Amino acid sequence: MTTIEDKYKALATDNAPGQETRQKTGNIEALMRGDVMAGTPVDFSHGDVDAFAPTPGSFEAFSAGVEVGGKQAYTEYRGALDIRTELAAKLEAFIGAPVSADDGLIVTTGTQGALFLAVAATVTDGDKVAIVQPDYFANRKLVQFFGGEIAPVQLNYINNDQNAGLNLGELRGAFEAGAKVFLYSNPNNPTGAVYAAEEIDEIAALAAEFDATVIVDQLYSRLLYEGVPYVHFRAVSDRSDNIVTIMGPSKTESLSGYRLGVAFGAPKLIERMEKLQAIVSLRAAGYNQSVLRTWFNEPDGWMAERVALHQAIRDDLIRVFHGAGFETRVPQAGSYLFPKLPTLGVDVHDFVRLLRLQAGVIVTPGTEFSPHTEASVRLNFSQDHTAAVAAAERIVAMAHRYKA
């Protein structure tokens, strides 16, 4: 029997972005070897909004929302209708499928808020949910929190650039075992893998065959690297009554401080999400909603430049890790890198703490994303280019220092 203490213990937020790694596993002082390494501290647990500034005009849009006053402060629980109408048109053009501003879209408190609401709207005690491993750490934690049972589906992402590497046989097996929800991110967080068209087609076919709901997190779907094709799940599947897509401007556009996200899809699920948001947080902050007017309205060339800058950092980090023999998939999108460390003589959680203390580098341990990726660490490389490369070199040096 799961107790309330068990539920909250499973949330385990010590390694969440912005938190220091407070989990103590062993005597770190006894493990420490060598001098503290010099270099600019880098926090790879989240993107640096100083290195990559928010969308031009975002603060002015926020100020305009403040000027509107009470009408903007107290919108519908699902967000201001005029803003939703603008968003629906932009999203339709982006994904190539209809989006209803009236009953098929909700503005949320960040994409994290959208994810919470979407899982709550589809999962209850005893429900089986197909979860990709590795994938965004909150997916499995929220499913477990709401009493769901995880049906794992492996992602064979290493040494693979043709597709994401989803084990479609395991996905079918999960549905055959009773899973009624499939939850995944595309691009994948933490690996940066993008699902190929054939994988998306097969997911859609399996979901239709087993009448399953699909929740897809497409947070990084605008930050695609050169030559990478992307297929929106909603554009492939005609089962609009069983799909929720999550997006937002917090990462690629560096608007995380405004806590804005959107979810769109099945009206019955969006309605459930609104009812819960009305109790949990009422609405996404009213004035902040105005910032969404800048989304997809960036100056000409702004997005292309942002992608190019991230790709340059990605390429240099790949050279560092591949040069050191670390198995690392080249991300096709997003700003995440998931290198596999060599065999260490210390526990990975100890190594993560040692990295922070001796090298001034904060990373997220791979155990957050899957029990099978304990040898990996995740880096968000949306950072100052020079500092990020130097920090990656310190990670390599530390791995050699603490090698088994």
Second form
Number of protein chains: 2
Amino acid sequence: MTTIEDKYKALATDNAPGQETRQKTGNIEALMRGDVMAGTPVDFSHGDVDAFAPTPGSFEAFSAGVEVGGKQAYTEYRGALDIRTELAAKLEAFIGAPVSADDGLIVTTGTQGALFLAVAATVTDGDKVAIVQPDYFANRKLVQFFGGEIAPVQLNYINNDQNAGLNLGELRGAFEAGAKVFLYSNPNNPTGAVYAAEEIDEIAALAAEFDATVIVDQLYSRLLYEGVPYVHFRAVSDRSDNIVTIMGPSKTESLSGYRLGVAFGAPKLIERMEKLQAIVSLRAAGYNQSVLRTWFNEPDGWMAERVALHQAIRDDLIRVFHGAGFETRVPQAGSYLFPKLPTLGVDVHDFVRLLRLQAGVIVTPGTEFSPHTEASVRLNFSQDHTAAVAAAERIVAMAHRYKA
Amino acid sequence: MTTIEDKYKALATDNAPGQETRQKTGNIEALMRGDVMAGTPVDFSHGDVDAFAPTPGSFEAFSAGVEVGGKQAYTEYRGALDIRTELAAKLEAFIGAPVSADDGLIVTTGTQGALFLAVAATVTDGDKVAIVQPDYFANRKLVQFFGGEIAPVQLNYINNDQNAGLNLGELRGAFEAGAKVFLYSNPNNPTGAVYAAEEIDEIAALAAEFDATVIVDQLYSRLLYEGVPYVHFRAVSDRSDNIVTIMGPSKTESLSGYRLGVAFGAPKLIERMEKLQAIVSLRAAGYNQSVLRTWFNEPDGWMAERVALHQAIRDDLIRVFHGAGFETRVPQAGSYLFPKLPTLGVDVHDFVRLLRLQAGVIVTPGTEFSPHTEASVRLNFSQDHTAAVAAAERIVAMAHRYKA
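Now that we've seen the form predicted on its own, could you pull up the form predicted together with a further copy of the same chain?
Starting with the chain above, the whole complex follows.
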């Protein structure tokens, strides 16, 4: 039996993005080569909401929620019905499949909250869950926390093909071995890969064949680069009792400070998620829910400009890393870049600490996303353009300095 | 083995406060006696933040958080260090025992979030947990969700003695039977009972004797009525590795719409709670955390006035219920009242629905708090004074109408 100590050991946050200030640097000085590099510090562990500001009108929408008063402070656990009604219509139009405001949608405390509740609603002791490697680091932790077993499925993402590179044979194998749930992010975190239509079709066919539940995290599906086709899983599969889609306005829209997300799909699972949310946090903060009125409702041209600005940063960073010979997929969507470093003479976790101390650059080590990607680091490039490019150049310089 | 269906059946929210709008009323008309009563509708399932407004300056503190920008949006999972530092000093002064900003305090998504994380950090499959009956309804659900077993301890609260009425013999019995955790609210929810110094001393002694962890929910500990002494558990017991205290500004301060709470105490447990919060919601909404700067920092006289206004409502409601011969403890703290209804000719859940449909009054059935309190209903009397008294009179009239 798993002890509670083991359970929490598996939830280690020592290398998690945003927790760097809690790290003890130990005797890292002994490893140091060279001096501190000049330059504007950049924290690539998350997007910079000062560089890319929250959606216009978001604060005003919050204020209006406070003005509404008690009705907005105490909503149903799944969120205020009027807000769910507005959202359902917008999400339906976005994904091209029905979304029910009454019984098929829940407002959560961020996309993280939605993921937590969705995994809790589908996974219990001993259940096998197919998880992509690499993928968002919390996916694995969530499955383990609820006593599930991970059936890993590789994503051969270091290519610049039109598909994401999912090993569909491994996915079939996971289902054959008994996996009843498949959880994946599309666009993929940390690589920015987008699943091709054929991959989505095949995932849908396999899920149907093995009667599996699919939880798809589409957090970044609004930040698509030029010419990239995107297929919503729910639009392809009509197994509406077995699909939960997760989204939120924390990334492209820079509304992370409000902690808002949504999950929509199978009423049976949404109901479980609401029951659990009732004891986890009661609800997403009532006033904050009002901010969702700005979502899919941005000023004309605002989203297109935001995408173009991110694409320009992406292109410059790719130039830096490809120029240095680092294998790096060109992200098709989102604001993550996952360059592979050359072989280093120091441990990757030490290198990440050295980057912070000597180059003023915070990145997230690849080990968070897969046991097979320790040579990579993740950058969230939703940053000041100039500072991000200079910081990328310092990463390259540091990698050369610490080469094996 | 518990199936996932059973797990969620135990989390039923059908009769939970705030969820009334989701209830199907079925063929309740067949039970109806008499007409609809005139009067201002009152929702006693939670406090009315329109009647008792949020702390002055709370919205401005939120705005200031938004102005801070990225640093406030992305805090450590356990909350922003500067805010934790301010809070630790204030909480230390309030409870009369040390609180460490660095490793002994976490900001959570409401007091509910703190309870969820604290139970998760201490209870796993098969663990016995001593739970008071009656007590806050989520306590039982949380223990069951994490696979724990409940060892019930009765609270003989229908008295107006100076103690809460905890059966200390049963608490000893629970520990002897193997309970390793004791979870209780003080002031008690739903009765407003406050534990006497001798009760706290004895709980501390028993917890020490059996090396048990104590989680104490002190949510209402600032709303104490005239002449009521209050003892902070942590000030009595120095077993600092085995105590977690939970509080929040959602009730007395009417800040529920911001979803903020705190837990403080044993560093080992706070660390687990942070690791779990990282996958539950990442953090309490960053901007919202700023509102905690107003906590224990209210304008002079504001809190005293708020307490006096609640005491006046309490006194009038007690007059109504005692006048009608309903057994009702006089709450020593908080804004809950838990009157016992006379024997009715209809099921209590039907009566609660009838109250809503015919009297415009929402209350929470006593079954939520203990299997032994189905004759009681809970009222949160943080309401407009006049409307609350009139609504209480309608409850009495309805109870007479539906008498057995």
